[in-house]
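Here we start with a single chain on its own, the form predicted alone, put down as structure tokens.
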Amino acid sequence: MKVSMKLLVVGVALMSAILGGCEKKEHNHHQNSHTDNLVLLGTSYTDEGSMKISLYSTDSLYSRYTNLFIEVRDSATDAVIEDAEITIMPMMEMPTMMHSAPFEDPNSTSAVNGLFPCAVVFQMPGDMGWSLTVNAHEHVNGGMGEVTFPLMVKNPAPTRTRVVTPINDPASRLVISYVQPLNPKVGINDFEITLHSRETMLSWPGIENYTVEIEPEMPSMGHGSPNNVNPTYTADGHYKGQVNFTMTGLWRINLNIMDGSTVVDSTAYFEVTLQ
């Protein structure tokens, strides 16, 4: 009888340990679930050591408009910090010069599902040279600091960012980046691009007063498509409209960009292939 009671106690203890372990694993998985579908680009502790910052993306980095996500944790407790002011600065270091890129800081001090969304338009590829500096000021304990992540940026196929010389301002540069559709279909698709100008090597502000006309064509068939909606400015250099693909195959979306009645560029285009 004593042996049976002892076995029962041991069995209960083992079951509790197993269930406790499962609950802990499930809890940890839940804590990290907001990054399950993202690619980790790097993790580093801030220079003052109070925060651990991780940088994520939806994919490897390419020369295009790129959504990035920043996670901030307390370096002592590993708890996710959801109230912080985050700013970023992309930089490309070349043999003879350095320049930044168009970017969008997180638009809120409150995290979205544990992450601070931001974006960078990498206007050129680079196996080496690109970096992203993240400055963080968390509001609960007042911690401040920064980290810098080295980045590798590949060249996409087809091209998703074009840097052109504006006809009306030869000393400047115009960065045109394709945003969507990412998964084009036959029929009407939402179409979006970004427009940024080079103000200085460190400043690439979004343009808000241009007119954009689109002309889709199918080079192999010699025709275009009806019912397209020219993109118009929304915010932060973004222009949104609609493009109509009437059949599968390779399409070219030609862009005509105007500043009032003055042509800025009529050479840029993006190619889209529908399967």
Second form
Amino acid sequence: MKVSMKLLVVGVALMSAILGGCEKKEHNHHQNSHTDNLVLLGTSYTDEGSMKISLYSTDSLYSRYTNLFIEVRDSATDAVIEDAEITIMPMMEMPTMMHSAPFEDPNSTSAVNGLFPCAVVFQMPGDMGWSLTVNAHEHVNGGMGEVTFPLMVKNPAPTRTRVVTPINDPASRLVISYVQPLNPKVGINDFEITLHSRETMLSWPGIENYTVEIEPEMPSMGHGSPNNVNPTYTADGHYKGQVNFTMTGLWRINLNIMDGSTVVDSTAYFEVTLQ
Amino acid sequence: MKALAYGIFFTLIALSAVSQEQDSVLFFNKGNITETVFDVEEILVRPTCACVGECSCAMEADDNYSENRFSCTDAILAKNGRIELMKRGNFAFEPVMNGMASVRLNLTIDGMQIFGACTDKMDPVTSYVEPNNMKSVSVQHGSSGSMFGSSLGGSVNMETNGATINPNKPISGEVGVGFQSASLGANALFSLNYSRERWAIRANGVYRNFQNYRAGGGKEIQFTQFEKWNGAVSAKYMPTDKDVIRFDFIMDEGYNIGYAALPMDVLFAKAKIYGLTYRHYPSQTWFEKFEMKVYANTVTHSMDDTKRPNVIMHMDMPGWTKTFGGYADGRLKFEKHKITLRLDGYHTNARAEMTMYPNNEAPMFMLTWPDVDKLNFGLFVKDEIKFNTIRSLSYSLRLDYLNTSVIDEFGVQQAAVFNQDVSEADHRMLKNANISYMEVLGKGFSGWLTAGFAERAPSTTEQYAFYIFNAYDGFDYIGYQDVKTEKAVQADLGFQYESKRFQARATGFYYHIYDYILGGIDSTLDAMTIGANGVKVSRNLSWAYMTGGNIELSYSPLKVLTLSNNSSYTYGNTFEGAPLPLVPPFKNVSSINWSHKKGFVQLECEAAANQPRINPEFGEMNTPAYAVLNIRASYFFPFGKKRLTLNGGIENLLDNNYRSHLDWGGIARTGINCYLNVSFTF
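Pass me the form predicted in complex with the partner chain as well; I've looked at the form predicted alone already.
Below: every chain and molecule of the assembly, starting with the one above.
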């Protein structure tokens, strides 16, 4: 009886150890999985507030509309903090001047899978000069602080953001950036761009309620595609529509951007290649 | 065991069995219309066989027979007064019957469905059966041809020779060569039949090699060359006197085929056709014949622009079709009724691709036929009632179920760009009905009247074409899956008179077509092809009609002399009064034939009126009238039962520069052409 009791105790202990081990393993796995397909751009401790902040993206950085993901951890326990107010500020420092860039702060204080998604339009490339300052106020311990990541932004091929001088306002600048389709296919594709204007060097707000017309064409053939849906304003300078491709190959999506009936720009285009 | 060993070979012969086809041969040749089907015409490429059923016949030299074997199948078809040929190069012309092209016809080989793999119709089915492999062509107009499938214009079924079981003549065959001057063309052909008591095997082959031809006036027409070979093996085995098993294989390969009227040529066109037939002649008097067949075929086609000058961008355009199917039919006889029942089915897949290669850019790829599967089941019933020697009536019904689906998701996505959802299968029921009455009106004088209703499903191109360029009107074509089934109410009328020296035959037809399928310009769409005029999308015209007829006259003032004349006319209009495109003008062929026991001389004049009734939206040009003179002669030298035949002639004797209205691209036809064929039959 005693023996069997002992065995039972040992058995239960073993079982719980095994189960516990399994659970822990799964938990760890779960913790990492949300960054598995992302590229880590940097990790740094905040100046104050005891946070360790990591910056991720889906790829290394190019001058284009870029989704960024911010992870906040308690610097003491390394626990992921999922409730925080995050703001970001991209900055380009050049020898003679500095300017910011269009950006989108995380739109919620709750993390999505442990990450705070945000976006920046890097309107020009730069091996040095670009930085992103992340300001965090976490709601678990109440810590506040910020961190700055130096960034390297490469020039993508094909071009994915264009800075043009508006016909109707030569003093300003219009930033047109390609958002999707990222994997264009023959058929109907969601098409999305962003429009931002330069108010000041440090302020690049999204533009509301412009009219955007698109006209896809195959430059080497001279033909287009039918039934495209012109992008319309959704939020934060985003315009969504549909672009249709009838075959693989190189397509050029010509843009005509208007403020009401006033043409703002009709020179910009984006090229996509369907394999 | 022996039977098993021979089991892959086959054949025939129940002398008592009277096959339908032979009946119709009799009808046409002897005017014995009370015997059978007045709606079947046979174009004889062989002399009439004296026996009926599947017995063997001596190969008597018919007037045109030897020459026919050097001709192309399409040229033989065109001898029918209601068939014209649409020409795009110098190879494989597309048959047009009653003013309707192949899309409205049902073209079969031994009852087998075969679908061309070329989106530009460069490979009509008629190119796969060479004349030295052709026993007969059965041409049926309108819905009376529905035994072989649903169609509007009618059906053309080419029956291949097959092996002949004739133990009295174990080995027979023919070898021959021919040359012609206009295109420095050479033809070579052979056939060989080997027969034993219960089985026989036949092989035949043709090789043709033609350079560019010279049109009237001597101008060389670029891109009209071609090279092809065709081989066929047929085997028959007769395990009993009442059972026949037959296997057929045809292989056809064409290379470097020029298509002067199109922007591209053909690199190669290949077809493989397999058929296995079982035929049974039951002992019961009411059950004449039972036949079952399974078949399969593949067609591969590849276009080529590498030899053309000024090609802006190289492109590849391969196409494939794969078809398999089968049928079972039975022929019953009850007193005055002769009943044919047939159940058939086929599955076919068509896929065509287009890839363009711009410099330093990714290739541009699309599916011009988006991998389309068609599954069709058909039921056919025909009852021929012979009331007496004067009157007879026949009626037939056909019902088809057709399921069409796009199986490549790429194709579904492509079509979505044109706001078409082709992800769901397209189902159609097709109904065909026909009733014919005929009566002997007097001595040697008979008449017949046929009324029918026909439906045809849209073709793969009409439903799913994706930027298929039509060089005739210069438009890119886009299909429309939901295009309505085309329907027609039809009437055919005919009279025939025959006396010892005089034969006359007149036929007329009127087809009222509802939901006529024709591409319509969609000005909102951009053409894809560089230089194209725009885009046309399949649509239904409310209605259209075709009417026409032909008159055949033949008079023999002397036993050795025959004068004959064949004229035909077709007229087609849309409901808006606009002419239908590609309708042949009035055409007349007259000939004087002097025949002798061992040969003949023939002078022929082929003439067509101009065709001012054109459809400018289809890019049609007014075609001027023309007339050409041909002279032909034949003579044979007997060597016992073997014979050496020479035939030759001069076509377009006056070297006229002319074109037929149906020819694409305004390209002139062959100028003066001398030909000589030598063949040895044994």
